[in-house]
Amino acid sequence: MYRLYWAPSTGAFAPDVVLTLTGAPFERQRVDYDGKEHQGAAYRKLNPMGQIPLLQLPDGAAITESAAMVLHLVERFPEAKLAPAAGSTARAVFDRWLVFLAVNVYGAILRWYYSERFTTDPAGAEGVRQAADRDLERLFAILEAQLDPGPFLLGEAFGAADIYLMMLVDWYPPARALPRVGRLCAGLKEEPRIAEVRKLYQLD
């Protein structure tokens, strides 16, 4: 059985939704973020980075990085149809957008929220945040264009990359004002299984 180490307002949300939609048996192991459990020795044995989430596979192996978890799960459970077939052109496009989200958008959001971590000069934090805001405006404009005509990143086919996008929009509310991005996220919130996971993660 899969075990997902999670906490509210973390990147565990996307793999949690993917696991839920696949119907795979899994259990959630909540990590006490406020109590810094993720920085403790026991957790760091599983994830030396001390980050949440962490996904323990049925054979006991542990993987980090939310996008890597999503990629593993869509390949492990192809019948859920959360990604195009491996090796296809459509799959290459899917992979491209998932990595775009994980590397570019996720990274910019971290700079937006935690700007002080990205400079050794305390006076420079505001500049880091402003640059992140600029980058996010540009990145979400690219995503908005990709959703034309939509309604999903891959056109008519819903997939796990759309779940990942919704997670990032939750963290960067200004993106909700974009018509196609906002419409996509609003629609996904209506899916009952996704809505239940959103409640668990204390999302609106």
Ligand SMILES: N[C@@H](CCC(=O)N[C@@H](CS)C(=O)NCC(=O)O)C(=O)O
The other form holds:
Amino acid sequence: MYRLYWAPSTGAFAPDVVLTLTGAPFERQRVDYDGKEHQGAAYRKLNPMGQIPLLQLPDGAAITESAAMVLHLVERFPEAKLAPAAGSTARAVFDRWLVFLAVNVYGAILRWYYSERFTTDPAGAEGVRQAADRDLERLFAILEAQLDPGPFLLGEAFGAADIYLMMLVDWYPPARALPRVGRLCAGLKEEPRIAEVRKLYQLD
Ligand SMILES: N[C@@H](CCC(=O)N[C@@H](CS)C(=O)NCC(=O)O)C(=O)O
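Would you mind generating the form predicted in complex with the named molecule now that we have the form predicted alone?
Expanding to the full complex; the earlier chain stays at the top.
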């Protein structure tokens, strides 16, 4: 069975929703984030980066990187229709946006939240935060344009990249003001299985 190491308000949300929507049996292993369990030796044996999430596959393999988890799951459970068929042009577009979100947007959000980690100059943190804010504005404007006509990143077809986008919007509230981004997230929140997972992750 799949086992997802998770904690509220973390990047475990996207793979959790994807797992939930596939209907695959899985268990959640809560990590004591406030108690810094993810920095302990036992957890680092599984994820040397000391980060959440971590997905253990049924054969015991430990997979890190939330986007890699999503890609594995959409591939493993094609009947859930959370991504276009592998090898198709639509799939290349899906992969493009998932990686865009995981690398560019997630990265900028980390710089926005944890600015002090991205400079050795204690006085430089505010500058890092402001630059990240500027980057996020630009990145979300690109996403807003991609959602035209929408309603999803891939047009008519809902997919796992939309879930990943919703997670990032939760962390960067200014993005909610963008009409298409805001509409997409508001719609996804209405889906009962997504709403359940949101509750668990303590998202509004
Ligand atoms: N690239 C990783 C990033 C994961 C990540 O940054 N997780 C955060 C929680 S949202 C974390 O565990 N941070 C703890 C730390 O960096 O000390 C992924 O996509 O899974």
